[in-house]
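This document opens with one chain alone, in structure tokens, the form predicted alone.
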Amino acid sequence: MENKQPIGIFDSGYGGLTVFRSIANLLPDYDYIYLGDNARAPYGNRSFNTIHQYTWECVQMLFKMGCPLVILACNTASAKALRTIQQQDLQKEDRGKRVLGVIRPTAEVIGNYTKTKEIGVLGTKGTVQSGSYLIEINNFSPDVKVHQQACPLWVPLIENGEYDKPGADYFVASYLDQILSQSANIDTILLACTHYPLLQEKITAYLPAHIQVVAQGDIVAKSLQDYLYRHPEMEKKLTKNAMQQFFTTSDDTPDFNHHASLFFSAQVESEFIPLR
């Protein structure tokens, strides 16, 4: 690893595997590796300060690995930990690192597709609970209206392998309610939790018609490839070798093989890394 300097993947478990997926596909050249959590897994209700030991401290083990840049592709670890990850921690790092998150790229453009200027945001608990979408979103959409539901049961239960099954379908149901009880004139639904791709099949299937529903790897595939734009001296850096490299904490590699297949469309091989 010491001749590549790949950009790093980070996320609690799988739900980066869908980013990462959108961000292979439109930049298929550069190196390549991803970080699952999954030893400590789900994130989403803990508190601000233990996501943001856990997020540094496998940004830490990317740098180590020769990333020298770094996508938190968790919207959990990008409310309760980017900020403080880019104000104080890389301080004491090389001045050359940098850290990016999945909130402000997608709140820069979803103002776009709604017509009523309203939009509903589902999430993790820890998401809602930071504001975060709030917040950015009202930083670029100011005459956007956000709806905000947590989901908590919808990623224990795609971790699970049960996004795809008719059980799925009643907690589906039951927050989608939720959050057309808040608004009428929501017309646009924000997957803001990266795992809940798995589901915008079912999801879509519920809402009508005139509701579309927006996940988040197109946008950040495509705000990575205008921040490599905008900052040479970072893409310079990067290697260019077409390689892929999985990574998990858990030390059940055949488990995380077979379900991170799933959220990459394409078979996954991974090393496990121990935390300590």
Ligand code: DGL
The other form holds:
Amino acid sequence: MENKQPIGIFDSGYGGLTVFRSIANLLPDYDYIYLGDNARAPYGNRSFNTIHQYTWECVQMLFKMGCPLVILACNTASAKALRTIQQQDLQKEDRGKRVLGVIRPTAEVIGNYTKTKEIGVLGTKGTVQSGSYLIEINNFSPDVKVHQQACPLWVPLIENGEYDKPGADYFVASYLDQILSQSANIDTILLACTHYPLLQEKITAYLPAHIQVVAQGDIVAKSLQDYLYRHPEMEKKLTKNAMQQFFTTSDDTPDFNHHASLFFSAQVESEFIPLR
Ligand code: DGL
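And the form predicted in complex with the ligand, for comparison with the form predicted alone?
Now the full complex is given, and it begins with the chain already shown.
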């Protein structure tokens, strides 16, 4: 790892791999370290303080592994921890370290997807309760009406490998019925949780054909590309050997590798990194 300055990508578990896959496709030359806090996932129903504490611990682990830039590829962490990390925690770190989230880049462009100007945002309880999407989308697209629905059982289903099983159908239908009942004009559903692309096939199959489903991976990847273009001081620090390393806080690395390979659409070999 010596002299390597990779981009760190963090999620509570597997979900961030759907974002990492898009980032690695668009920006394949950089070095990357992925960290999933699977030992403590899901984060979605946890308190503000706990999500901040867990996220900051993991960000510091990525800093120690040499990452000058960390992407929180997790909406819950972006909603609950990013502001405190950017405004308080980073002040105590070396200058020049940066942490970015996934909500702002998504909110910036999601207004362009809807014709009816009504979108549905699906996320964890934490993301929905934070109101982050309501605020951010309103900043960029004040003419867009945002409906939200928390789907607290989806992440546990996905983390436990049930996303493609018939049992998941009931929970997919149940939350989609709830968001659709909020308005007949919704034409765009945003998967505002990086785990949800694993259910995308079931979600798309259940929704009427005129409703499009938007996942965040490609949006976040494009936004990172723009960020690096606008911040040459960061871009030139980052090393480019196309290294991809995967760490999990769970000691069951074979299980992580199995699920992670599906999320990442490529073989994943992970290493266990214990929490202190
Ligand atoms: N991937 C995380 C997100 O985007 C899942 C959160 C969780 O662990 O519940 O919100």
